[in-house]
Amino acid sequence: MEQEIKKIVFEKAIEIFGQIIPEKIIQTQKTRGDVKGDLTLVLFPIVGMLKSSPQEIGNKIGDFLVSNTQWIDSYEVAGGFLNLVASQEYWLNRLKEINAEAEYGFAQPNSKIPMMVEYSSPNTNKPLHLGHLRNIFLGHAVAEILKANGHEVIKTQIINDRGIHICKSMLAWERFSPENDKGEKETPSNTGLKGDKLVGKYYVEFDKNFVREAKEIIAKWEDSEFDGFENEVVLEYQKLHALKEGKDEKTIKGLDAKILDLAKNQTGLLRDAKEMLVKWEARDPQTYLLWNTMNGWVYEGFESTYKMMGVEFDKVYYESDTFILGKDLVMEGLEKDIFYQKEDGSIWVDLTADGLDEKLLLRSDGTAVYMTQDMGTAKDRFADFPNLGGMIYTVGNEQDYHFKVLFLILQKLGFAWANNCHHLSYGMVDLPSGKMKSREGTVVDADDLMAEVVQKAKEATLDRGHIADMSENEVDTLCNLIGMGGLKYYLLKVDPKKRMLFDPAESIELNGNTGPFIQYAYARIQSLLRKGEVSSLSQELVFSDVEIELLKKLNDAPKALEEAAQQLAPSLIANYLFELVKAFNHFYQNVTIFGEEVEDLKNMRLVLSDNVGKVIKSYFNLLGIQVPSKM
């Protein structure tokens, strides 16, 4: 209806007005809700242009489509705005429209510019975690919106494979794995834990050790032992020392952190791990075996992960190949002048002149940072797809930075496409305890959270009943598909931008802005549809308000869609449908459907119930949320 209204008032003009007026003048947007109207044009562009009060210039347009149009009804002039009513001929339109898509507001297959989503991305060195839950149903829906908008859609991953984080925990198991009776140190399969779990225990264990050296380090240095450290660290630790005199508490904690970083610097512990990632870079077949190993393992851990979260990837990379890549761009960008060498060997890029600072590119021992492996994921990436005409980082907001240099640096390096880079930067999730750490084990873990959704759903729903005709194995499914969708509903529902709280419990309510809440919809819906069939829609039906409240809503749906996409916010979809639920079963309570004497009211009220739990499907779908035929 709206492109529909601008293209009568722009080309009827002369008819309405008697002149000509820019077609970028004529502005629509929604009705508010406390008046009476399903469009609303803005009347203060025409009438600034035509010089005339806006209830003369809203009558005539009014006047025009009432008069000229079989889907306006009526209209109100309100201050500046013309309220236009449509009438009963154009909703029972829309409703067969609505009735005759399949996939009601998706765009063509492919019918737009290929995309790629990159999301998850893993490190090796640890189990995936309740913040890489937010990251990868984001990720994983954004590309889903994407595709139902007319993209082809690459899915993918980066997996950080490589770097110091990794080699921590490799020589973490070599050092403090015990061994069995028969010699051997740990492994998946002779401790039945996985793989990612197991690789993530040595992290911990790693940093656990690590902060005992760095504090053995302080102690002999608050004894004056400063024998083996060189001069600038026993000077930088006697002057943070002494600045701790006379000082706050809070203070005096800031000053502990730092020497204790200092001390950290010191360790052995720090030295052998970073000589194992030169060895690593080197290809030393020991520490390539011992790599290779025990990422096989985390890989195993991961698939299951991703298995149970219901999400896949088309094509995936790995930052112990691509890091050459960024390498041979470093040393590329050296020799245009566009990096600099520092005396060390280390080189650099200076961006201070584009508002930024000076970025490390490859450390003086020759091994790459994070920013090497992401320019050369990238540059890999448009050789595979040259044809792509975006590619969106799916990571948290801690990483803004970074996406600026890394995209500026792309920029200066000559590649076009960098402008057609995106980071789909998002809030971290907090628990009521807190931030997160992986290195010291307050994580949630994963699998953890979502048996514990699915368990919390299976008491739920075993306390509610109404299952008695159900198997066992009904019944797992059915658990499953409500603590999956719930957790991923609560994790998509607020805005991407924003940080949140989680609470596992609230997830799964029945009753509130929560993916059951949705589902139970759609399954009640299934209900009245296996009670009775539809048929063809009656030409001469009259729509109550609710039921045209209801219509509305559903007419909303491609727009909702539509706007997802472009601002890459899968809460657009996850609270349109909410508001689509919440119409519905206005709808359900006020009208009668099998007690409806008249039987194309019967039908139209199982009809629009149909498209209600269609749209529901199709567009949770996109979320990655199944929904129950029963519930």
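Target state, the form predicted in complex with the RNA; input state, the form predicted on its own:
For this one, just the chain is written down, with no partner chains and no other molecules.
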């Protein structure tokens, strides 16, 4: 209705005002809840232009609409606002249209440009945690929302399967894994550990030994034993140490951290890890075998985690493939003088003219860094899918700067598609106790958390009815659906851009603005539909206020989806559904359906309920959430 009204006012401006007005000053908004009306025109811009009073302008528009369209019954001018009241015919017509659509709210499939959405993109050196859950649910939902909005969508991830961090796990496993009586080191099969968990364990193991070795070095330095260290390092240490003199606690802490970093760089462990990386890039067979084996374990572990999450990918990229392309790009840029080389052989890009810094693109030992491979990956993707109209990177906001730099570099290299790259930057997930910190062991493991919410859902469901005639299997499926639905909804209902708080107790709540609350409404509707048949709508119906309120919410569905797609914000879908369900519950509480004697009214209420149910189901699916027919 909004679009039609705008169009009429614009096109008939001469008839209404006696002159043409610009389209953009015709502004509409939702009518306030406590005011009578279904659509509101904001009159201030028009008033300003025509130098007339709001009352006069409002009356002109209102009179015209009432007498020239069949959808507007009456109007009222309040201040600078024109509140329009839609007619019963309008609402009946809308309900019929909505009811007739196969996938109400969705756009024509593949009617818009193809988009690639990247999410998850884990490192293969540790298991997934709560932060990944937000990332993955978010990216997956955005992909589904874009698809529903008419885009062809390719879901992808980049597997961060190479780099110094991977070598750390490999080295630690090789060096520190105990052997069993058969002389085997630890593997998923001989320990029963999930592959990603096992590898993660050795990453931690590396860090422990790494820090220990560094501290031993510092102890030596404190005793003035500097044999075997480079002069530069010794001087740097002495400088930092001297600075500590007489400083406050905070400054000393900072200096100690710097000293620790300095010492870390002197450890044999790091040197060996670096050597391993060089060997890996040179495709040393033994290193490659170890790498393949350990990555294989991790992939198996991830596979089961993804399955539990209910997400999938259309195309997977590996950095072990794309970093070569990245290196080529770096060389290309060097030849074109877009990049430059320092004396030690390292290659950099100077972005100071763009208000950014200098950025390393290739180490002096010739190995690739994060930026190198991201350049290669981007090029690879647009080569694979030349029609891509957009590339969305779902990555946390701690990498805002990284993506700014990446996109700028790609532009400088002359790729036209660089402008279609977009960083979907989301906020960190905090716990009530503060930040998640691996060193303090406060990281919430993804597998553990999912198992926990399902368990809680089970406890809550078991002592309620409606599952008596279900098999054990069905009950498990149901609890899975409720627990995961609650968790996904909890993580998705907040604006992605914002940092959010994860409260474990609240995430498994069933009341209020939660996934299960919405699932419950769906189950109720299914129960209604089992009791009564839906037939076609009568031509003569009069809606009551609660029915119109519900119909209005139902009417908002396409707009909610469109905005969610445009803003890449699944939270808008979540919030919309919550509003829809509140309106439904209000309706449900205020009218009787099977107690209604007028057959046409009873049928209309069933049709209304049916359509609410359809939207809940299809929109919840966009968020990756299933709905139960009983719960």
